[in-house]
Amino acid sequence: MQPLSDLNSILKEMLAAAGPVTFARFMELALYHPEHGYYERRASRVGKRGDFFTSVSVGPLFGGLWAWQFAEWAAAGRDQPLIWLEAGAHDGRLAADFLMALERQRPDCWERMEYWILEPSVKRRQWQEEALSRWLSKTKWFPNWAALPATGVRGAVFSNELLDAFPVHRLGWSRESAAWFEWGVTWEGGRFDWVRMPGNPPVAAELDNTPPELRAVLPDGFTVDLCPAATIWWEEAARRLRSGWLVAVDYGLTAEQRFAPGRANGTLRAYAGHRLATDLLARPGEQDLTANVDFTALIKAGERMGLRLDIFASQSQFLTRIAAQMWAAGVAWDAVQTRQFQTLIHPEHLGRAFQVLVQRPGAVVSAA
């Protein structure tokens, strides 16, 4: 047999194998597949030569607010050591950030924290460390979260933009059944192509609470994506903090959002050279398969865990509130950041579409 060599290939001999796979399957493979997938290749990039644009990509200050917020959180407790645990780092272009500007701007909080960093990529590990070189002795670095200490994590664990990224199922409503499926891919006709799964897929568990008023009216095909592995993911975050903030910046909606008309397509997008793509199974491994982020979902599972809302907001409100205390403590921007920080808050650049989420250990566990 001759060596598979890119990822068109891998699939192509998964389907002839074991044939059709939820869509989950073929988005975990396109895109953390550890040599062909999107984010293991560094042509992979964000900014203007890249797919799309983050909060991080415009500049600096985006690490610099959040380097600001640690300290102000901290500061409640003045002896204790911290610790920032950031999952999904990239290239380490964030941390960096958030470590020159806390070393600058706040030596209180310097001294007695570490940098965590959550990675099961060898080859993005590798990007972050040369991006951390002067930082290194402030550095640690766990392959997943059974790799952390006992002690767990006081301080904070953070992510963004990393959820959206997850794998999503695809479920479709029937019409003639009233009951969903789910999709899968195939593959047909020289391409990937969608072809309905048998059986009742057993993630449509989560939409058992749909009102039958609301199953009534939806269209035949209504499309919803779930992601039960972010949701895991939180719940396991929850558990390693030990005290401090659980924080998801992201893009994403609340459960009453999710079944609004303007999404019978779902939420799922591709992003090839800053455009929509229009064939999400198109180029494996060659472009940005992303979700909206389903908030509601994140916040009963941390209230499971015994977590509270502490924060629930846009990142312009949240990153305003952050401005304000940094100019009312004598920190002045010059025009670059001042131009950074407008796209960061701006309603149609990175304002609006990103919310900010914060939770911490106090609540009453939920029987939800």
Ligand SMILES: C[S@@+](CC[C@H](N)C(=O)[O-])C[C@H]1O[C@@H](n2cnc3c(N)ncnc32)[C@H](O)[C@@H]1O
Given for the second form:
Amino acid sequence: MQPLSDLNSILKEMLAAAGPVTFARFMELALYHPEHGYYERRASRVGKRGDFFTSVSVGPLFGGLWAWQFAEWAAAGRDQPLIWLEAGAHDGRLAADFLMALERQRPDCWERMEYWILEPSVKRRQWQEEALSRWLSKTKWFPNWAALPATGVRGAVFSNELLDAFPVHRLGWSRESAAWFEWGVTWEGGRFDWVRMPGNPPVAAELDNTPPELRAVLPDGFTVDLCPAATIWWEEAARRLRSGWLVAVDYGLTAEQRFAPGRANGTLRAYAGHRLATDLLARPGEQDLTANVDFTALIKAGERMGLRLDIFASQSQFLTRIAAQMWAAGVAWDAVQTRQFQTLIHPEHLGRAFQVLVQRPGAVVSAA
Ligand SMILES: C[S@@+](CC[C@H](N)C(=O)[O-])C[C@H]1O[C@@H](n2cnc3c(N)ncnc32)[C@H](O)[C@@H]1O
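Moving on from the form predicted on its own, please list the structure of the form predicted together with the ligand.
Below, the chain from earlier opens the complete complex, with every other chain and molecule after it.
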């Protein structure tokens, strides 16, 4: 029998002492335990040598495209100072790609912008400082929203694959009691296992208006992943955005899509070594856990905070539009950049799975 990892032992003891925990709590510890959490232990989780690819790990072009978009947005407001705030900056790679491209290609925007990073983890901040050593005078870090200056952000608040890494509550449908229960985690027979826990009314409230006709046909155990942490984060971001753009790039669903029959097990996935792992609860801290973002919930949260939908488009549509602007301005790409672009927009790679959501204070609705 393999020796248990440190986090395995910690979780096992916790469950033995206090009984089952919600999956959300388990996921929070698996990913963010200050010492042993998946995202706290090694910078190289993302990319070829890590467990999964993101658009950032495809190459520097992704940051270059977003830098161009930012400069275009900024062009409207001429001499105003502007902030690009990134959350989920991980090892600082996107920030470095963005700053490199902006400095080279868009001096019009470069002089008057600052790069802010929202980073609660001291370790990740250190990785980012190393990656951004050339631009330290341009960059500021904040551990949480409350630490931002009271003037808030004028510019863009951006994240790529941040919200899919927030802990989710997993609600299951009980046919017997015709009610939602919450999936929890227990330690049973030498392994972590699922257990049905009593429903969690504040979290389940989001499913209160599930139509009765749908409830009548849901199979027992049908699972929906809900992420109140993502909605709260989006509201916090909206509160700080004085003017500009609130942007999330992620893979996700609209609320109706989560009831598709093919999603009876929710959208939670685990990755290790670029493969989907079969046991979601195995090896906590050693494999990535991720669930689709609920874009409908984000859009509604933004609207509650006075934001309007500006763009909701596939990554492919959105990046192609930026690329067209760059080409029209005479920017030429080499073969490596062209390949990166094809991967970013290819429907079988990252182009269709990823969506770009942009909300703005007071913006009018526009098609992407
Ligand atoms: C899936 S990775 C994506 C990394 C990077 N954005 C990319 O696209 O390659 C998610 C990152 O978000 C970070 N993260 C999670 N919660 C966060 C929070 N509340 N604030 C800032 N970063 C967070 C994780 O530690 C991890 O580095």
